[in-house]
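Below sits a lone chain in structure tokens, taken as the form predicted on its own.
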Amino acid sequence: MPDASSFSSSFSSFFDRAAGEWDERPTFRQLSAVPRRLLRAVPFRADQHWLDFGAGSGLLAAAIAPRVRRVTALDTSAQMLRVLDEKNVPRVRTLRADIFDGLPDSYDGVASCMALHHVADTASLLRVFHRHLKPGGLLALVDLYREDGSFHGDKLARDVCHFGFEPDALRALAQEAGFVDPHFEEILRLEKNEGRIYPLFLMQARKP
């Protein structure tokens, strides 16, 4: 990738192209399943202002919306906020930005699907987290546990900077990272490639 630490050009150039259709994909589909385990598993709380990284077309967005003051979405492509801009959830307002550069803001949480395994460099992105996250801030991501590289296919996986996450690596980078109590569930199972099954994860971890 041009930039090891974020979203390549040519990767935000495939999503620009594919908005359009995103939501109907058959693994969009698949994921749909994600927020009403998210919103079970995850204490939010009217009062918060909540960051969805790589919010995409809005999946995570939309649904923790009404349970927050306000939802900042959070990516790189434009094409996929404008998507998510013509769905007028309340509450919900788009950033397009590289997370690298820095935020205008700071937030109660930070939420992702499926945006994780696209960051070349997981322990500085960790490490934007926490700092633009308030004392008792929480981090909930959702990604894949390790796989063999399967799930994207040849034509993505050039752009793909990790193969899902084994749990102890990933809790190791969130507490050298500043967080506390980072911990794993399986969240939801995806099925592609003619019947394989690729498990989810959600790592929820907490700022002191």
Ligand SMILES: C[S@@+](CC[C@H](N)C(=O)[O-])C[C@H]1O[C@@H](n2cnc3c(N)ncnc32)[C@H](O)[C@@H]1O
Second form
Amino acid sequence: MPDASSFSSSFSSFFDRAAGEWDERPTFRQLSAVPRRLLRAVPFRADQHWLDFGAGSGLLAAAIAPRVRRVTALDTSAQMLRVLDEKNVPRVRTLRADIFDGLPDSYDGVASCMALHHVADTASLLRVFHRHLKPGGLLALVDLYREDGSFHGDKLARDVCHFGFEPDALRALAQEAGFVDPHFEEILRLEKNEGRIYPLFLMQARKP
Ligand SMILES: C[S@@+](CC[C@H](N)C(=O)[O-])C[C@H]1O[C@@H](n2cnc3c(N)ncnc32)[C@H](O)[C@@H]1O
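Output block for the form predicted together with the named molecule, input the form predicted on its own:
Whole complex next, starting from this chain.
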């Protein structure tokens, strides 16, 4: 595992600074509807080990944990993971690492909420997910549909790499990475910036 100095400093510092009041942010409050819908849509099983990529303060990890054997909550931000650790959620283990620096396990599923758009190389990220999934493993990714860049006010400070995603383009990248049956549904509509609506997708796919 890498040491702290190898993490991108501006990146970690934005999320580290935001961690203390993350769960109070208006966007996070709206996002709290995602886990209930995810649990309805994805066939979690009690014997499974899931990875929550970019887990932050644990929005998904805490919701998935009661349904599975274990959740690894992965994040580069020490402060985000500290907030999650303080929640003492049974069956959740935090792991501070950059996903591109390697993972200690293979998983039955990878879930993620609003982290994909912070990674520049989506194709490589999908290949990493694929490599660390067991055969038959599931992908359940939540992020913004393509938007005009207005969603994040301070894009540079937050290391925003993508203004959401086009389903056709993301589907093609998932298939190139080796996933089958990638499919999309709208999971939530976020309201921000004086009533503007930003829909979020759930993309599911499977490693054969
Ligand atoms: C917008 S936050 C979302 C947090 C949480 N999933 C939520 O919905 O509240 C994105 C998170 O992804 C993490 N992240 C981004 N790139 C990462 C990487 N390469 N490896 C691990 N974590 C990463 C960030 O540190 C940040 O906590």
